[in-house]
Amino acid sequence: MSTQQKRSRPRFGPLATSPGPVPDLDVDALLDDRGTGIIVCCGSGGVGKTTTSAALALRAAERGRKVVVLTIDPARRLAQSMGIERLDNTPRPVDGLRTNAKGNRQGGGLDAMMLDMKRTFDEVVESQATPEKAKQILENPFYIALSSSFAGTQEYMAMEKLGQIHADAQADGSYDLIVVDTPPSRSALDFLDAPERLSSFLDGRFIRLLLAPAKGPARMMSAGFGLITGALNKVLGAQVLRDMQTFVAAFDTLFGGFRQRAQKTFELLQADGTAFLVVAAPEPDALREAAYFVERLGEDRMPLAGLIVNRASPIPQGTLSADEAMAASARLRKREPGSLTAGLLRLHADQTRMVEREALLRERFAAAHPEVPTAVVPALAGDVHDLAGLRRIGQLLAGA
């Protein structure tokens, strides 16, 4: 992995020409490629990736895929919408899956899980240190604090678990298809970006320098040392540095693993059995989001399957254009003051700009990325809050 960089957003501007059609996003041939063993779904926040990710799985198992969905969302929609009273680190099975009209569910199935960060870096750690060393640092206060609440852990932990699963399923078949909710966040694919982080984190001068007196008598010993850790000592306190420098100590053996472990698992996104949907909702914002997630995993070489507009404004009936209604609207005012008709015809020349300034946007970003399949899901009247909301949610997200 190149070390991170800080990247510029790209900008929507006026279209030089006008893009040509935008390719359709064929979600049912990409759920029933077998060669297909990862979704990614990824986006900025609040554009709808949690509930995507729950639609996708509950298809793909319907279509016979054993799947599944990993959510790093807190929120508790994702186990009520399943039917599941609570998600923990361990897959738990969804009842009430049925098969489609083709009846092809033969050997399907589906599991949910949410992502307990502190959880699944214990378990790395165990599964990395002996039950001595392990002990020493699941008790040790730095660990608790960096474990809990680190800037990055969550995003790392995300990557940890995916390789887990996906090791797990590669040895004992329990699935073949993994649909991964990637964290909400505000700096786009810190999914990616974590494992770089926290390496650079545990490998930087500041622990390097912690860990110096584990290393050699005569470097602890150094003067210039003792000037720092007596700084240290006045600012953090003795304590806090004490549990600092044990950790670091306990710590620098399973380093290595999680480096490593932390590439294959990068290696395996930009394998060719992964897929990235990048999930947007039609707002200038979330595009903009949107084609910086599309040109980073481009530079990442990780494989993009294509864009999810959530929530697409419906097109409303009737063939009258948004200034044809306007006018007859004001019209109907001026000759039935409070005329029930005349606020109707207000309200489609409302709802047909709105749809006309989402295809605007759509077209930018088709402009600037002509190659990026594209499906277009429009707004539901109601939340998603069971298996009949997701399933209907999957209809419309292979076009049904």
Ligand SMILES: Nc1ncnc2c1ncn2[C@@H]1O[C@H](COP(=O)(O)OP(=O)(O)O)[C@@H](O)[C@H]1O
Second form
Amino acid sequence: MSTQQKRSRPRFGPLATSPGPVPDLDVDALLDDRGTGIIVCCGSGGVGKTTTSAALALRAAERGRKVVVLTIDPARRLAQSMGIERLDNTPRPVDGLRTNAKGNRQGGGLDAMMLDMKRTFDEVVESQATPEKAKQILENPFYIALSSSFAGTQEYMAMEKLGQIHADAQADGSYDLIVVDTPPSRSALDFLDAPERLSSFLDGRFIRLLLAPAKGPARMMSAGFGLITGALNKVLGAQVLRDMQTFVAAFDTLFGGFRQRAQKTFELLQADGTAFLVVAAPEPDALREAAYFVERLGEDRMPLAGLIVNRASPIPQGTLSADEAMAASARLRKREPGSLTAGLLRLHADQTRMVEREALLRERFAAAHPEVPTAVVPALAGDVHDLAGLRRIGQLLAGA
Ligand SMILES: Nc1ncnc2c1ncn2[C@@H]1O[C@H](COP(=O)(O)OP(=O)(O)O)[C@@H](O)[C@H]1O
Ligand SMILES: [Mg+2]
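Please supply the corresponding structure for the form predicted together with this ligand (the preceding block corresponds to the form predicted alone).
Every chain and every other molecule in the complex is listed next, the one we just looked at coming first.
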């Protein structure tokens, strides 16, 4: 990205202990670049991925892009304010967009969608199998369990939906930017592994061996195999095993399709038009995780655009340093125990130290990953649950 170093940094002042400058992420340049076709917001759970995705999508739309945002788990009020509380797996227009400063939206627009994991899985089956076979699969209890609860399914389906929307957008020009939220995985990296995990589960040797009798060949019925099925029968019950067997037999023809689609989506993620943003909280663990993520994206040759440090401590007003405020607070307290001003000074000192600590953490991250531009978004006083809140986050993301 060419526009990275434009703005001078300190949103938080430089520290005496500073290991070096943190390069700035130019969010508007990223959003305005017509070459940016997909933005993926990733990071561990609860850091603000959904909020960031929606805020970026809104900002891009109000700057003239035709945007769709694919969210996974928006908080209820946020979903309501975007008109996506219904889980119907179809992007819906978001009302209430603003024109830009020149009163000209340049044809921009925003659609939003909340991913319905099971519906997406069903759609894949329907598109890959004959209607008769699809029906057989969709009604199978094992399929129902797998499609709604297998670890990694949600991650896989998010990627699957991205592939679908991208293909549609290419065909009909409906969108020129897709912003993707990622699932609240236990591990932030799950979604990268999900396609591989799901397809290797589905066509894994293990499951094939277990379920082979459903497909008939008597030679598979070795003594060892009989033992396994016997044990499974006891554990799972005969009906479950029968369901699994039917499922795999029916699903067999789809395995190839799954692998192919997963591979295509993977390539889409690696393409030049894709930009990954890693979202993290300004805490040691979160930044460690973010560093790991950055490295993993590098290994998988996924294009990283930058790091977003979200919910940073707001910079306290006033010019007193933390030490000065602490000293003043102590002096006051001696003279006047229980002094309100002393308490406020103490608060100021704590807040200043927190801001400094967070800046130091970011600088350490930057020292280890000097190539990763960073944007810092302070914590707002309340939750982000409407377009105004998203707009505010968008401004902060852009350093405005
Ligand atoms: N910068 C911020 N200031 C205040 N609240 C925030 C900020 N970013 C996120 N939140 C709130 O934090 C909660 C979690 O955010 P969310 O985007 O759902 O995280 P994730 O998708 O990573 O799990 C939400 O209630 C959201 O409104
Ligand atoms: Mg989320």
